[in-house]
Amino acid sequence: MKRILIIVCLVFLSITSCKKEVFDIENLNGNRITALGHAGMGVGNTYPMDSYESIVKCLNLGMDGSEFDVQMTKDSVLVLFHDMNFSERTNLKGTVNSLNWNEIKNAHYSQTLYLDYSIISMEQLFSNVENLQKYKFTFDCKMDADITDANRFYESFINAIVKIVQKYKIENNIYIEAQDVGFLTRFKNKYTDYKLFIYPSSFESGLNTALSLNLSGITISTRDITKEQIKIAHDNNLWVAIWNTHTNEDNMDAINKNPDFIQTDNVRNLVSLLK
């Protein structure tokens, strides 16, 4: 009996001594990290990236919000879609920019056997998220379109974003990121209050671009940035969003670098670490 009691006590002690990891975070975001899903539940999930189900699942698991990929159709509708071409992961062919929304709205993802979730517009997402104001969203604006008049395309894209953001009154909840410097320049010149992030190939080029365009920050893979570089960005008053975290180790490593945002592919794990 005594032995059993000792074993029970030891088990109890071992369970209670498993404390939640405490992170000493220093950043520009009030010393807390905004936890975002990477296109919802992330790469490799059974919910396709950028689908309604993926994004809403991520929000319902306790994340602060989600990043998602944004492209524009021929008739200027903003669509959530990652790839350059539909053919790889959907039942459609062509690019977002080569089709009208009417040609896309009945299409579905075909990447996972038996699961045929819809391709959605940004309007469909925002009109169907409960407590929308509560969440943060990062728009990864894809300029992959085959465009002849870039300035005109940028202008339409920016107008479409601003229109929907104003409609849902989420100006303070959204962040715009893009690789295209021309797009960011035009956006910054037109709307100074929007928080714009450059998505560079290296930290150095991102830092230079962000400083020269007076952007809000840098979005970069966790593999391409160190804790020291994030400190440099913060010293220059630039926020840092990092992505490409798939495992517990990736998330822990990312947190310890003190970024302002993490866009993770391992949503459940990041929730367990930060919430």
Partner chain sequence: MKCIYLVFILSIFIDSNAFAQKDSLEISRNLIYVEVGGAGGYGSVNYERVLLDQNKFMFTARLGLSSYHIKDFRNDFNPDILIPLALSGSYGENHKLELGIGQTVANIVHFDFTENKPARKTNFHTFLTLGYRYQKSTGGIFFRFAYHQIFELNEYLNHWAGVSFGYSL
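For comparison with the form predicted together with the partner chain, provide the form predicted on its own.
Only a single chain is listed, so you will not see partners or other molecules.
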């Protein structure tokens, strides 16, 4: 009898410990949160951020999609890379915008753990992802600080984005975020249907910019926004994407703020919570 009681207790504990968390989410995204990887699997992962392997691994684990950093080469090829200069993390020197794609396409990361991973173009990513249209992608568009003709650069960058998005028929699957107000302004004036997000230094400045430019939303660190501020954004018909979630607790806290998107560095945990 005692043995049966122990078995029953163990089964009960197993069932209750595996019970999935239920969240009462209220947002503009159909009361669900779109789970995105931060540049794939996130900071400090087995794979370098923005690499093909990191992004595909994130998708294969069941995420809705991924955010990644986007820069443009001198000959208008979109490249997935975070830093403003190649020299710290790759075998190249210079900036993305100062080089042509032919000078970059054979480059690789130089850190010991990442030597087998290459710098990739957006074309290489999209042409190799199966069922591409089922995923969501956020383009974190980074502007080169040494641009001499900003308007010309913005125009080329925008045209390159629209060209590849239309090629793969993913207009409804992408979100464009940037810190550069000039870039967002020009993009909004030219293509009103694209979903543009300001990436501000504070919630207040982001709210003001998003409203003045009639943007779709705000992308901000979870540390710089509260649940109450997200509610204010939603009341103004602005979507909110939050990032900087590294731990299980970070993910849980972010979910409870009711954002529309979470760009996480802890992909496995967010999948277990939301999927």
